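Shown next as structure tokens: one chain only, the form predicted on its own.
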Amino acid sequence: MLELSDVCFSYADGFTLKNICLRIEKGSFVLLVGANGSGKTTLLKILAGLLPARSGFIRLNGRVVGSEELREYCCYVSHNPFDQIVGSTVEEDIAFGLENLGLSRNCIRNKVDRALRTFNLSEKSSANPLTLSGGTAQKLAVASMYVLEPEVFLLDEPTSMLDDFGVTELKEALRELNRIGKTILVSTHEPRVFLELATSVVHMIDGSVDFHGSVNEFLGRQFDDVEF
């Protein structure tokens, strides 16, 4: 479980998140919603440990936690699934982490093997990652991520630059990543797309949240700047 009580966080040019209470229950799935610019990147990468809480605590199952914690419990997929590639196939972007981390190379071999089947890769384990579809990619940027095993998963905008059946294979990837317990935490302007998901809505306005609620509560408000 996640909680942040009365994290601020300012920019160099004056944005600031103000004063954000906000508690994710572990294996939950979370929409986060908003106009541009309300604070919804700002907000995953402080829970991701990319950006500092200027100030307030997060909690992470009762314990207050700084970035370096956070970074080895959360993981962040950017919207460009192509800026995250590192490796020049698939399976090799897949074992980039876990090479990092001086595992051997069987147990390498055995986590990059369980995330290709988990994430329907096997076929394309020996292709260049730079020539994958859309939801491929971001297929492939979720599972390199997996077999780090985190917690969580950030997920920024995943659906931009997908049609309809890359969102169809992103949407099955994350609904087996929450059916195994993971959390998950998904920044959209497309919320309809993850509504069967969702456990909970969370909007954001002006570095705010000023909204956190059920699915049917988040449907019965009207929100200027949500479009279904």
Ligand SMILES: Nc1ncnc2c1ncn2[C@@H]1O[C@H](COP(=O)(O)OP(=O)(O)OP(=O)(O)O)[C@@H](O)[C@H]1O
Given for the second form:
Amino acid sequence: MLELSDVCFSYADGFTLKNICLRIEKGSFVLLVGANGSGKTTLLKILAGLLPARSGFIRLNGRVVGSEELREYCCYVSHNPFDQIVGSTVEEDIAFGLENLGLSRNCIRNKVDRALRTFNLSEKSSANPLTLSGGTAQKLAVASMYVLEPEVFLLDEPTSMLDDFGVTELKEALRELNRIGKTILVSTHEPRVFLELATSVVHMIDGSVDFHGSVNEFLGRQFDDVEF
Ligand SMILES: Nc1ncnc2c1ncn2[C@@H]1O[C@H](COP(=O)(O)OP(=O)(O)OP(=O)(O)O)[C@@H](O)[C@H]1O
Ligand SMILES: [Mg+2]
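Next up, the form predicted together with this ligand in place of the form predicted on its own?
Next comes the full complex, and the chain you just saw is listed first.
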């Protein structure tokens, strides 16, 4: 379980996240919605340990954690999957993070094979990642994180570059991740795409959390800045 207590953050230009309090249950699938500039990406980056909270606490399974531990347990996937590609083939890309851990060849092979199967990427294992469709590249970005065994996946506008087929592919991958118990947060301007998978919705306004409730509660309210 991920718990934020009074988390604050400011950029040099003045935008501020204000006293964010949130409980994200283990294994939940949370949508993060709100207008452009409301702070969704900033919040995801804090949870990923990529930006430091200025004050407040973040607890993971009851224990206060800092940026370094957050980087180990939570992974951030940018809206542009091609930004995160480092390998010249799909399997090299998935193996990259594991090679930095100094694991044996055999162990790396097994983990990469499992990731290829889990994300239905086996047929593409030798493909150049730069030739993939947006949806397949987005799955690769998630698979390359998955092998590092994070508990929490933080996806930032993952459908912004995808066509309908890509969206379907990505949703199947996220459904599987969630089924095996991973916690998933998705920042999105297209909440309806993910409603069937979501367990709750967080709405942000101007750096604050304005609402956190079930999908039904979310659907029962009108948010002027959320498109349907
Ligand atoms: N690196 C930065 N330095 C200074 N200000 C920033 C930086 N990144 C974002 N901001 C500002 O912080 C505010 C929140 O940005 P953020 O990207 O978190 O919003 P968002 O909800 O993700 O928006 P969008 O829906 O457009 O992705 C914006 O006003 C933005 O201009
Ligand atoms: Mg954003």
